[in-house]
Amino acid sequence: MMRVDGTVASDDEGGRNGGGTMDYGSAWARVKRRLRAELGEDVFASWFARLELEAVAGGTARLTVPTRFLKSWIESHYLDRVLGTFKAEVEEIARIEVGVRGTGAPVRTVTTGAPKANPASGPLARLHAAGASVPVAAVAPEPRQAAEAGGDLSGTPLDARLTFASFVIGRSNALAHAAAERVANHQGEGALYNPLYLHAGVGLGKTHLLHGIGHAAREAGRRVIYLTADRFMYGFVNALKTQSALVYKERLRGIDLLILDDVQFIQGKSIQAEFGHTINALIDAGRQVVVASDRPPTELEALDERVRSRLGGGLVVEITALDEALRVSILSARLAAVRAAHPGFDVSPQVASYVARAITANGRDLEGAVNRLLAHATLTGTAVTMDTAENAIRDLVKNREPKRIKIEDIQKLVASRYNVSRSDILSERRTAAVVKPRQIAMYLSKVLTLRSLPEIGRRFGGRDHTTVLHAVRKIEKLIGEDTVLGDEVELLKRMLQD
Ligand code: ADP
Ligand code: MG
């Protein structure tokens, strides 16, 4: 999503930039090194290699990239990450602003030492930065990428790790996964749900599922093209320039399955028109189209109403936030995979459950956390303790230490939610109206605190640890069977964690 929050800096302090940039230069170099280490070579090369520091003024670091696409990608996916990393190097950095450098593209022209009334920092400039009336040329590829794309439609390569086999299924993604598998394994005439449209926030597994579909369908002998939005746009711009749009379209139509990732980035009048034609042509010809986006089709403002409704005309499935059970499973799977390659790497279940509880945002951060734990373990040659884990993932926890939750608070909240009193919960009473909230409170105490079963038993009116264990197992089982209760418990958890 575009971030246009009016943080166009006032440039009162612009005069200091010259000297300041020198000092910030080496800090910025360290920031880039850290991003490279934490995100891995591939991610870094794709998004950060050409990210440059232009200036720091009044707590705002102005960064630039060569294309609008990179700008909006970094803004929607990595802004917090970059800010956090930069802030760790230079305290005073409070905001990050990303601009597009070079000619032709709308640059945030905030001139140093300009008078306050300079319209360049006013609403007009913001409108420009937001991409209002951006000519197609603004998304023109850089020469290197143009050469790479070369009008060829081989698509973006699939990541060998992102398969159905490595995808962990949970409540929030079960439907998306089932639809993806059916589409990938579909044999025979026509397409199933066309298009299949997956949407979810960042890091919830869209790209993973799309690659999974790609792998499976290829294994079944189908002709698959997977394209990210930028590849789609660069391909088109290039094809249009070399006047081979017809060829481009013909070749697109010669495939069985088109997978398009991050369609929210497809923009520009002629591109979206071609996009619409392509989708229509494929669907009308009975070819499967699969699309992923960070929002539902109705909210793809950059696209024409007809294109939106076509995109929404198949099956639209949302992947919702990863619940804790799913985070634990994803994390365990990642840890197991890493351990296979690094036999000395050992993370206790306690640390793993701490990480899964602390990192609630998404799968990408879970992966980042595993990389850091590994880095720590290999660099120091010591086992990962709770303390080192806490340090290693601190900035992934989004300025929020996981709250130490008290058993008493759990009892109070659960009691009020179920209209009983806390003393009922601690009492000997065994009526159903009391037993259930008591068991839920015991379960929450087990999963949200580090207390042992006997300790929890003591805090629940001096009960035996086997009683607590029974309650925990019972609620776990019920959550698996009863989604209403599952949601209820998840909600209680969130209320306690906030
Ligand atoms: P998105 O495309 O929705 O932003 P990704 O597919 O890139 O998210 O997922 C981010 C990371 O989290 C990837 O490393 C991915 O493998 C992992 N991930 C997300 N969901 C799952 C899942 N259900 N099982 C296994 N890994 C997952
Ligand atoms: Mg993705």
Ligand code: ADP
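This structure is a prediction, so every number in the text was calculated from the model and none was measured. So that the term is clear: the rigid core is the largest set of C-alpha atoms that superpose within 1.5 Å between two forms. Residue numbers count along the first chain shown, from 1. First, how it differs from the form predicted on its own.
- After superposing the rigid core, the Cα of residue 76 is displaced by 2 Å or more between the two forms.
- Once both forms are fitted on their rigid core, the CA atom of residue 96 lies 2 Å or more apart between the two forms.
- Once both forms are overlaid on the rigid core, the distance between the two CA positions of residue 409 between the two forms is 2 angstroms or more.
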Given for the second form:
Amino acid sequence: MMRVDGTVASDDEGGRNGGGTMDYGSAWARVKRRLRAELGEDVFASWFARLELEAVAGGTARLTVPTRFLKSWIESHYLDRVLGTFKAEVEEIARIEVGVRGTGAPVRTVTTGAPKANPASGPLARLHAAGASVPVAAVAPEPRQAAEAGGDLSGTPLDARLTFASFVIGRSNALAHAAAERVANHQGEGALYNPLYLHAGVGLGKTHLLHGIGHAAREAGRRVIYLTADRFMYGFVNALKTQSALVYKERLRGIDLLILDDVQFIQGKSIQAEFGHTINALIDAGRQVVVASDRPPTELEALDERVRSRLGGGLVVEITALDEALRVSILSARLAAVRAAHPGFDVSPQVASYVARAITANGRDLEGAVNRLLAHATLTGTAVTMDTAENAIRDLVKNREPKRIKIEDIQKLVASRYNVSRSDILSERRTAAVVKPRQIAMYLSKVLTLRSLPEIGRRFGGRDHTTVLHAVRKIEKLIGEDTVLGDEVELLKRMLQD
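Cool, the form predicted together with the named molecule is there; where's the form predicted on its own?
There are no partners or other molecules in what follows, just the one chain.
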């Protein structure tokens, strides 16, 4: 049985960590690091970031995920890889089970040496024979969904709290907010800015705006469906499974407004194709499409190029980092809402100002800070002072620890700085306009990350480590000879480290 501290009690298995325990938690952390390195950051973030080890017993590792779709996708596409990687770390692991956290969902087990299940049968065999990549073997539709002809099109519920009225506007999000309101309230023929594409990092407000659009459009009597990427993929796969794909697609294309969140997670050849067809059909029919992602369309490298082009053909708006004035406004609004429910809760302007200055990452961390201050005040019965605020939000203050820089971030910044695309840097192109930024990006990857030369080469389009070493040495030499280039590289370093 897994211990709370990440170790597992084991009386009958080797590799003990003294006292009859084995540290499977550390082994699982190594497994996830290997999966991240082997599959790349995008694939790992999409499918493995939320995969957790629950227990190990009798040679079986039980893993859990938060959704049924994620469970079925991992089982259909990656279970053998996870088993092989885990077994390389812990030899006695012979089986993998995947379950859904908080449910009694059935699990599928893969055992070392067991024959692989046929990934497609019945109505989906032709799709797989044609190279379609959809999770089929482990999809177990919920009874309600299986009973509904054409799949479940109820969409993901809108959060009643996330409206335009509760959205705090600042310099970084004003354009996105204005475009969202215009789209939601449009009453004329056709659609505006179609598609409207919002992109931003975590916790900067893009999902809030999507929910706001959905609420306002429904109040105006429009037929709206809000879907996360997971829900879109699950609905389509389930429709295929129940042989009702045509009905599902017709119903999806019969709405007035489609809102799709986290489009970067859409995976699979057939699902991407259907997503592209749906977007095209809605836009061509004058129906509104709103899409959100954590990056611009040009950087959605997992998506088909035609889909990326269509997404970028409307209005693309970035929500940038929160400035201090906006953080103060968000914090003030949140404190006022909490104070209305807890009249005795009080935070001085000095403490509020400190929190707004210290927490710079995103709005979710600001809300987390307010919750911690409230917990302190209500549980201890004492006033919130500067000292208690510092202790409460210590782990939320990002600038107290060095920033972890990712190779993908380096590639994006260098590409933007030198007016090329990230795909150019990863390509085989040898023009001077591409080679120089590619070598600078390789150099920065070597000096700002802990990645090895072979790993850096793999992240740059599968290049050999000698290519990376040549780039590093060349940029080092040029920096010593060219002060302008030296200043440019130093600026890039500071921008990545800030």
